[in-house]
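Given next, in C-alpha cells, is a single chain: the form predicted on its own.
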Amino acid sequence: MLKRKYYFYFYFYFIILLIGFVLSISSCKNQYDDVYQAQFYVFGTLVGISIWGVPEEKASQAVNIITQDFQAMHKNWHAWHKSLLTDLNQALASGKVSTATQLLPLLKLAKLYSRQSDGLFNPAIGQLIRLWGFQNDDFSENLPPPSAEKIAELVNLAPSMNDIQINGEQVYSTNPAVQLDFGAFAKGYAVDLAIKKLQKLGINNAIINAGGNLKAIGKKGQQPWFIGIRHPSGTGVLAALTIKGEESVITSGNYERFHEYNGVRYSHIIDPRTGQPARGLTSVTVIDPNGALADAASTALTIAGLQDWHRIARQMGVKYVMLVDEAGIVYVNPAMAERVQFDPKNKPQIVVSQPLK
C-alpha cells in the first residue's frame, strides 16, 4: 500500500507549517503548554498524533495505546493479508454464514453509507479493486489496465452492500461476487475510534492524521487548530481552515494511490457502475464530526462528479464540501466557502454552489 514516489505524502494534511510545528519520528518534549507529537506507520501510511496540554508521560502512554489499537484494526480489517475480513470474504464467496462480531460496526455503517450514496460508495467491489491492482503492497510496477471484458464481467455481477444480510452476529451474502474492501472509509472510522479513546483517557485537545484522514478535538491552547488542505497537484497547500470543536477533515484524491501506464494515471477510486477509475475530479474534501461518514462521502462524491455531487452530498447529510476538477477549478457549497481560506496571491477560480441544507 506504500505509494510509489509518494514518500512526501507522509507529511500530508497536517501542513504543519501552518500551525507552527513539524511532526518528527521522535516525540517532542512536553510541558503543559507544549504539543506532544508522535508518529507510527500502519494502514499502509504514516499516522501522526498531536496532543496538547497534558504531561509528557500521559501523552506518551496514550500514544502507545492508540498505536496498539490501530495495529489491531489494521490486522482485523486487511483486505488481502489474512485477517478477519479475508475470512469473512471467503465465507461470502462460498455462500456460507459467518459470525463477524468484530466487523459488524463497519458492515452496518457500510450498508448505511452505500444506501445514502445510491451505491456510489460500495465496499463490496473488492474484486474490481483487486483486478485494477490496488490490493497490493507494491505500487512500483507499471501495470497495464485490465481488459474491458474482465471489467464488464465483474460489473455485470453487480456486487453491492444490499447483498450483505445481517442477522444478529451472523453475516452472509446473496451474491457470491461480493468481496469486501473497507479501504474507502476504514481510516476515517479508525480515527473516530482513536479520538474516542483519547477522550476516555482524559485527553481533550488533539489531532490524529491517518494518511490525510484527519480529526481534531479541542484547541491548541487558546487558539483553534489551524490545518491545511493539500493541493491536488501533490505539493503545497490549496486552502486552510480552523477546526470547530470536534471535526474530521477528509480528502480523497486521484493523486493518493494510482497506477500509471503509458502516461495515463489510473486512480484507486473505482466507479462501481463502470468498473473504471473515477475521472473528472482531482480531489474532494468533506468536513464532518463523523470521520467515517466524511471518508465515505469524499469517495462517493468523487465518483458522483460535478453533475451529481450536490444531490449525493445532501442525501448523505454532509454540510461542508470542496471539490477540485481537472482544470483546477474549485467548487464549494456556501457553508464551506465561509470556512476555507485561500492564498490571495494564488487564489484559484471558485464556483459556489447552492446551499446543501
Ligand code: ADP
Given for the second form:
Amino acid sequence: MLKRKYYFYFYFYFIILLIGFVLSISSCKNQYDDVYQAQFYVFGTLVGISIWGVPEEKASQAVNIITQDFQAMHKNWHAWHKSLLTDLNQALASGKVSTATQLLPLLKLAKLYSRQSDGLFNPAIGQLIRLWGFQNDDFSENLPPPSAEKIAELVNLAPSMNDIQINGEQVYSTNPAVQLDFGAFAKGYAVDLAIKKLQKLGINNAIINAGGNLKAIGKKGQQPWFIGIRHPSGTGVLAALTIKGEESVITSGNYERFHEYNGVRYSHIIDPRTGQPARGLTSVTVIDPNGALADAASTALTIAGLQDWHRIARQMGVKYVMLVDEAGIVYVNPAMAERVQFDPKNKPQIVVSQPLK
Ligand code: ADP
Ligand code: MG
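Next up, the form predicted together with adenosine-5'-diphosphate in place of the form predicted on its own?
Below: every chain and molecule of the assembly, starting with the one above.
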C-alpha cells in the first residue's frame, strides 16, 4: 500500500515538473520560430527563399511578391528571348539612341565593374556568348566549338562597356558589335533587389538563393545563418560558413552550364581577350555585402585565373575570395581562410594568399 502511494507522488511530481519544463521552453521560444521556406524556378535556375521570424501568412505574401519581381526581371533582362534588353541590343547594333530607363542601373554597374576588372567582366560580348552556344535554353546538346575565324572576327571587333554612352536616360553605342548579356551579374543584382524588397516588407531575417548566388540578412533566431558552398563536381558541399549581417555569397562554377565535345568541357565564362572559354578554375566564390559586385567579381576572377585573381580582386574591392582549380586545390585570401569551414574527413589542400587589403 505504502509503495503504491509513493509511486503516485513520484509520478505526480514528475508530471508537474515536465509540464513546467515544456511551458518554460515554449515561453522563451519565438512565436514564429520555424523557418518559412519556398522555392520557384526562374532565370533557368531554382530560387530558394528562407524567412525567419514573421507569421507564415506574411512570409508567404512576401514570397509571392518576390516571385513576381524575379519573373519581371527575367523578362526585362533576357538576352535571347524578346525583352527590354533584346530591344536595346537591336538599337545598339543599328547605332540608334534608346531610352533605357529600366536598364540604366544595370548598365551603370556593368560599366563600373567592367572598368574595375580590366574588361574581364565584359557584358558587351553577347555575340561571343551566342557564338559559343550559351544563349540557349537547352544545354544537353554536345555542340562543337565555333571556328577560330569566327571567334577572331568577334574578338577583333572588341565590343566593350566603354563603347556604351549614357546621356541622362539616353543610351547608344559607338561600336555596333556591342550586344549586352547580363548573365554574369544579373542573379547577384536580383538577390540584392529581392532582399531590399523583403526589408521594405518588414522582413529582416532571410536568405534568397538563386542557384548558388545567395544573399542573407539577419539571423535564424539566436543563430547566424549557416550556408554551404557547392562542390565544383556539382554534388555535395565543398565548404560552409556563417553569414555576418547582410552578405552575398556568390559562386561561379562550370558544373551547371557548359558544353562538352569530344571529352572537353567548355565553360560558359568567356575570356573577352581570346574569345575562348575560361580554363583552369572550376569554381570561384566571392562574399560581399553587394551581390551584383560579388557576382561580377566571381566571373572576372574565373577569367583572371591563378596568375591574376589577386590583383583583379583588389581592384574590384572585394574582401573574401575562394578559388578551386582543376586539381581540386583551394586558394583563399587570409580573411576568407578564417571564415570558411571544411569537412575534416574530406579536407582539400588549401593555399592561403597574401591579404587582399
Ligand atoms: P553563373 O550563371 O553560373 O552564376 P556567372 O555569374 O559566371 O555564372 O555568369 C556566366 C554568364 O555570364 C554566361 O552564361 C554568359 O551569359 C555571361 N558571360 C560569359 N563570359 C562573360 C564575361 N567575360 N563577361 C561578362 N559576362 C560573361
Ligand atoms: Mg558571376
